[in-house]
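There is one chain below, alone, in structure tokens, taken in the form predicted alone.
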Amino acid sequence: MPTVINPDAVPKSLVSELIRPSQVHGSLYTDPAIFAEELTKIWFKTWVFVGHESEVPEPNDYVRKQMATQDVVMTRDRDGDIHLLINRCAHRGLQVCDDQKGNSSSFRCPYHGWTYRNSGELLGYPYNKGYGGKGRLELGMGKVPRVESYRGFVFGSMADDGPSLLEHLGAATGEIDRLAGLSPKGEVSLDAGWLPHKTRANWKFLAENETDGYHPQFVHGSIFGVTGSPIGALYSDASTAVTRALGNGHSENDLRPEFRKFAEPMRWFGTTPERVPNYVAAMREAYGEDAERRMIEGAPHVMIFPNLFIAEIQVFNIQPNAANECISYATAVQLRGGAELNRRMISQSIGSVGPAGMLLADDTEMYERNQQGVSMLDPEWLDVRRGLVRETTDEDGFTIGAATDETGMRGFWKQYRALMEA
């Protein structure tokens, strides 16, 4: 006899009373519970940003990651493969892995012994009698299931189906492709090494903030003042810059239409071509005439649901904690064939987003106090309905508002609700 499913009788996703659609509830990100839901039904489901190919760019190279709570080893085989390891023992549960990277075609877990192929396998453990003899046991470590990459950013989903990656990313390929395209050999490379940094506030008030194109002029005003910066200009009433959700909780803020009206190469990262001729010979010489097209428009500033955001010259990987706390990872982007723009994009990292950089500094001192905010009682929700009045469709068919107006965030809460209530 069929078993018949009762609707009434299925739990309620707990979050689908707390997102209206210019209005989201202060509970989710204070709320332990929801952090939970979020983990199983985001986190160890849909792909998640886990790190770079050329941060393990030769065989049996691995380096420490962390996705969402799970501490995971990134190796590459000696096949060339790429690997997400789950950093457990199979026998006691101990972590096998201590080095942050390394090169090692094994791990051998410090309590009892057991040794691990870089590929998860169980190689051998002691004194195998005990267990029946040798190769008795079929143990490994865990694996995330699923292991895909795009241009070299390696993603992971907990889920053994589900969509592709590349229909998780959709448009977004796009973003990335651009990113690229400012490499005269087309490829970027994060291997200039992550910084971490711990906040005390929920993971979504980074991801709403990626593509706030409503928060620069204020909270950045300080540093765009002392450096003589032009980057607020883009984001105000008069920028002709705009917001675009790209479906998939995917956003950018697409800085393009300011860029052009100047046409300027280089504009986009504050200098000139004469102060960079290397690059720039070698982008006209890989690209042709498409080359001024590239470097007047500059590298995407784009949120990738949901924890990558590309920052034009900085990659962020957002991780969560706890419903009160996450790690937000950042590097400089390196260009391929870019030697001497890749020394300024260091430079100008550290200076921004490094252990005294001002700009994250600016961002993190919102996002804690976001999360004291939302603890108050009163008033219970948040705004987001900026722009909501204002926006239209493109010519592709995406949702896009003006560059202060909250259309990322509408997206990034649509995906979500989405997903928790699947």
Second form
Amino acid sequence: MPTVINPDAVPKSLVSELIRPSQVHGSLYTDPAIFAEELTKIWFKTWVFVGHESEVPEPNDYVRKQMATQDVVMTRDRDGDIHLLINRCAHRGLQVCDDQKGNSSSFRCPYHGWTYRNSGELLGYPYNKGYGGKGRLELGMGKVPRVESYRGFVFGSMADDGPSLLEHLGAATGEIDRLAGLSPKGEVSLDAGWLPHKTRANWKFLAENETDGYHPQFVHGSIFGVTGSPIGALYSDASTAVTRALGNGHSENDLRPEFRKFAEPMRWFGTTPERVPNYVAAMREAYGEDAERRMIEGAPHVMIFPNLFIAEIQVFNIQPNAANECISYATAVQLRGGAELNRRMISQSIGSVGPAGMLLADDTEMYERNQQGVSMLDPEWLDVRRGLVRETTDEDGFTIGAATDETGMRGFWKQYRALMEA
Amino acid sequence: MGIEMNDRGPFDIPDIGPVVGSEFAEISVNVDSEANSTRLRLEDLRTGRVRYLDPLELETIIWLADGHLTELLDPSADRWRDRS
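Can you return the structure of this protein in the form predicted together with its partner chain rather than the form predicted alone?
Now the complete complex, all chains and molecules, led by this one.
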């Protein structure tokens, strides 16, 4: 006998009527109730990027991290395993860790001295007779139940079960591989330090913008003009670059067709092999003939749902605080065995997304004006139809559009809706 | 005496010496030569309590099983415990 499901019994998502194939409603960015639903159904359920193993290289290293509204401590225990602990004492709820980073096998809450192993287990509590003696309490720090890494990128899921990290990342693993493949040792580190940039805008504006190839020539025109950067041309009607929806909400601006056209190693980085001879030699030593392809095609420009943005030379970690505020943490990519390039990537990152960097300031101005705009009453909808008329499917079955199309945004909203309505 | 350090080490403070610190503890570490042979002088900078460790004790700590050391980290093991 078939089961009859009463559709009225299934709670309807707040967003169901607010997302259309070519439009999204402004309240998606402003409504605290929708933000609360996002926390439950996205940020505390799917895989969220948290940090990188290179930030805790030694046993007992720890760093403070953010998972949406949660203050999290990423630790490496004595055995080398990575943990994500909720920074909250099980006794009276105090933040156990105050420093942003350190090295300690155990954490002691300053309020009543409760002490925890750096894997979260309670070691003990002072004057234990008040609890009936030693070992009578089974209280530990909260732990993010699922923690997994891909090539050193650490992700956490607050859900006990669900798709694996590899299932979530899907085709995005290839983009992380591409980045690591620019290291002569095949490894990336993200240990140059993260700059937090508080933005008075909804997190989704950042996620949507990261593979929006329509805006660079306008928003970043000034820095392109001042520096003589060729980046603007990558995002134009004449560009052979494509925007690709990679599935699961991930998207990329694939700039490789443009760089292949010129076939000049290191053009992606705005330099020449002669200016980074040690790096080029190390790449040729490591990869042989394939080194040229890697150095011509360059690094990925990929947004991994919901919050990891790899922007060629830097990585962003986007974390929401509220419907109208988020923090974008930025750091320079560091390639193991690529010292020459690493110094330059730090300098370029300071110039573009540092405290006085121009790229991030440009974008942030747009995000915050966007946020102001969506609180206006009319028109109610935002438009995301650009490129729908010319979208195609590539040989791998992914949807692609032209360099300036909103294909990535539509992929984002498809995944967003699927998670919110699950 | 208590010292709060916002940027952790390495520190070598005049009249105190090298300090090994984290947000959880600040310990000055000196080799003391006042006794008949050298020993380690450790001072808890937050309470002023001092402990000398001779080489055999140091060796013992190095060889201490992780589980044993962990037991000592229980705040009620020695320092904060009820006394009848």
